[in-house]
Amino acid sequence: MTNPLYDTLFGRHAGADTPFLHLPDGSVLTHDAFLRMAARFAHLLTDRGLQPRDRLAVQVPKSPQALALYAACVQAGIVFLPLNTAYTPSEVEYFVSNSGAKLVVGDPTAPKLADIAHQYGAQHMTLGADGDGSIANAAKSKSETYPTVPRARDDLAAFLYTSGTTGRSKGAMLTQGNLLSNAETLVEHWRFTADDVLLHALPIFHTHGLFTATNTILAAGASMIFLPKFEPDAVIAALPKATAMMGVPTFYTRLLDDPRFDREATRNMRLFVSGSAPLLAEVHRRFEERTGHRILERYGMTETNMNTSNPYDGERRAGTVGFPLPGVELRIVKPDTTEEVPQGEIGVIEVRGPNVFKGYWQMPEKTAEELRKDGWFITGDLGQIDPDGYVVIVGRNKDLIISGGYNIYPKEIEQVLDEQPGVLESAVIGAPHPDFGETVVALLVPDGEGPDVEAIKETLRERLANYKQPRLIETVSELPRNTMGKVQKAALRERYAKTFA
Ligand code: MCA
Ligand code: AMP
């Protein structure tokens, strides 16, 4: 194979008149039409001077064209760097400067991105929700065939930035082999065939929607009902035409809130997959009661793609994330050691396999802290193995909040809060939330006159993405600390455990 990822996901569908994307306006984009669009984009990127290994940063609404940019990058050996559309310009600035992106593609309605790109010597082009914008215009006249750039499995395919528990985000470097091995495993494990129709309502700038969902469908030669976002009406209307769906727990709790979501609506479905955040056993039970389907829960990370999955055949056990996927090793160790805990005891989950990333871009120390020399990746999740071998995630050894499937690192919010006038110090925690699973609560210890909370809210909105905004900001006289002086976040979490219940 000359370019293993391209050949397996895309190239082998060349000329195929089979459906790839079912779009909201009723039209269908075939695999072949999609590949021709991707080839035009690949020419455009090359003509713009992007070489293999260069980074293309993309912050655009979900569209077939956005997906074709990903395919174009794979074909041309360019590293694809998708960015959450909720990121503010100041967040994006960091990703552009840190990655050294050569070209930044943004929404035509986000002109600030052009300034950021130019400030860091990158080019800027646009792609809007309807597939319009300068990139689409410039690609129109390009050839629909592109000579695929040869790549090896170890070559980089994508950078996905993950926030850090301390300091700035880290660019996780994913290779062709990382993505390919996971896609092939999931096709097999979840029994995808060319006849499948996946209901795709996830964003395509994170692992879940881009790799777990899209790569698996491409590897199976199947098709997707490609919705711009998760919206219960549209999802319920599309379900009878779909065979499978992947979602975060919030998708499933929102669907259960709708009485139209029942056995009849899901009669054609063969598989519902959940991940990115813990699925409550209660939701699992209610889902089965209502629809007759048992959700298949799996566990993954940006750095590793998917690690474990409940079985397709066999018991899908609520409250567990199943077994390590074929080819993936998993062990549970005592924190800060490589010593495995006895069966059933709680420890830190480590994983190793072809799915595990290559390291963090230009951060050798961070890489060394989390990725052991012998290939074990320290996930920072706390888990145990139940008597039947199912992996149970019991918590996190990292200070992380997951809201509606999006990761939020308290440190990032605390850093902004601590800079504000009238704030002596702050603590940010996750409180249980019925819709988002967890939501952000910020506690401020006043200094002098005390903080102007409204002004702080405004600053947070300017600096941080909307899903990171605290739903509650409270002032407290002091933060609980242990004898070492460390803030006891567990005690704070306890205090706010029922606030949103
Ligand atoms: C949107 N908002 C949120 C979230 N999403 N706030 C907190 N948490 C969120 N997840 C903001 C909105 O911008 C809005 O802000 C307000 O909250 C209410 O919006 P709402 O209409 O309820 O939100 P929505 O637009 O319907 O979005 C909710 C969503 C969405 C559909 C659950 O967040 C989503 O698609 N989540 C999926 C995330 C995902 O793909 N994660 C995978 C990461 P305002 O009122 O200020 O405008 S990959 C991963 O984790 C690993 C690898 C894995 O295992 O998969
Ligand atoms: P990300 O950094 O966005 O890739 O998020 C990865 C994190 O999401 C993991 O380290 C887990 O903490 C969490 N996660 C993913 N899937 C699950 C799941 N099924 N149950 C519990 N946590 C999960």
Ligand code: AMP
Contents of the next structure:
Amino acid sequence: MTNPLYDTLFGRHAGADTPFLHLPDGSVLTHDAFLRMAARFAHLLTDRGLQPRDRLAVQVPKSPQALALYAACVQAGIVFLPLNTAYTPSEVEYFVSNSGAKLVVGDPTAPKLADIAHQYGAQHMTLGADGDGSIANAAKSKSETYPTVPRARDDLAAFLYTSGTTGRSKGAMLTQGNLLSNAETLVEHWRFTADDVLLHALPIFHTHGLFTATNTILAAGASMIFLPKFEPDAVIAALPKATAMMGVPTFYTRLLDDPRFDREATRNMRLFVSGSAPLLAEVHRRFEERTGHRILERYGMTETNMNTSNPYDGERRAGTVGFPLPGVELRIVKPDTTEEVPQGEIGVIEVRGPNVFKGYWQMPEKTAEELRKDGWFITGDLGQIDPDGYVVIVGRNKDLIISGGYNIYPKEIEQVLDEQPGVLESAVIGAPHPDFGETVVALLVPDGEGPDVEAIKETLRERLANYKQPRLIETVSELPRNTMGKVQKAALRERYAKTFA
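Can I have the other form now, the form predicted alone, not the form predicted in complex with the named molecule?
What follows is just the one chain, with no partners and no other molecules.
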């Protein structure tokens, strides 16, 4: 019996003196050196009593050592649980208690983490941004080879907790097969080879930076410019040495604000990918004008990794997320049914394929609600398929506004608002209303001198039915976002919940 994920992503690079991580100080960590580091960590974890299927919770800054902990878990059959570095102690307490983690690794500057770990019977060790800490020190004396633990494609490889905007976060159980199928598909679909150099400025506690980016590069045998975080200066300096970049919309808007970001800076690049949040059509246009490159948008989730992608060859259509990836099925159905809607109509997106997770940890009822017995996962996203087969995300099901019995899709209104002069971006939410149940509220982030709200109201009257007209249009300095740049509409709904009371 083999270990498919380790063998494909890591093991085949053993002894390879080829670059894997290009670090900010100018040094290079080879594939082989990285694997030797991971082996030392694997020995330490098993010496600490962790066995296959046990959980390792990690809330640490981005570093090569943090990435090596992931590889060590795959090699030892331990379930890797990365945690957002922005989580508060109370949030981490829930994840540690819910997951039953045997060992918690945290930043040395987070003293409360040790108390949380011990409260739930877990061990505690540390790892800092510079790669030191108790776990790194303890691993130094360990062997640089480790007997890889046999695993099957259906064995768990990782937990990722959902954002929990509508209740307690759910631990999505991802198998070796889930992660491996997606990595292999993306290598082929996005044309990655061993010659590629990915500019990696994403966090590695999220599926985007850890699985979509890192696993794909490992599967291709390529290398990464491994930046601790996104900073325009560092990214622009690194671009001439890179061939590809994966980012969130905020990355690209911030780059476009810098005059140094131009065709010369991107002359060696072949691919820019964007995800985790929608990219405005205006950003697509400005990016192509400035660089000559067309950003490739795709669609993924914590529970599935990547589901769809705009084509590598062919039209990358703004406002869409392309087509289902090879091996992934996608359908649009009426809410609470399995009846598919006619092409072009809006419904709930469901997906099925080897990328779809195994279920939610210790939540069988929630799993049954969202994962059908025949393998279809109910994403909760509303979408439609345009006449050419491109998938369009309209919004989240929970973001749907029902006013006076009419269904209102925020995305339709946002698209009109985003086109208006003086509007950088917008967010449309539903607020409780005594007569209509809900009514529309529009928040505008100003651009330049800002919007002419009265002119915008007139445009909306011309282009949208009366029941879709916002009862309130307000300008705000910025929209609340999570660490991956996604607008947090739940926070906005809470803020405006009593506006019409």
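All values reported here derive from a predicted model rather than from experimental measurement. Heads up, when I say rigid core I mean the largest set of C-alphas that superpose within 1.5 Å between the two forms. Positions refer to the first chain, counted from 1.
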item	value
Rigid hinge motion between these two forms - rotation in whole degrees	160
Per-residue C-alpha deviation between these two forms [residue 477; rigid core superposition; Å]	23.1
Distance moved by the residue 398 C-alpha between these two forms (core-aligned, Å)	2.6
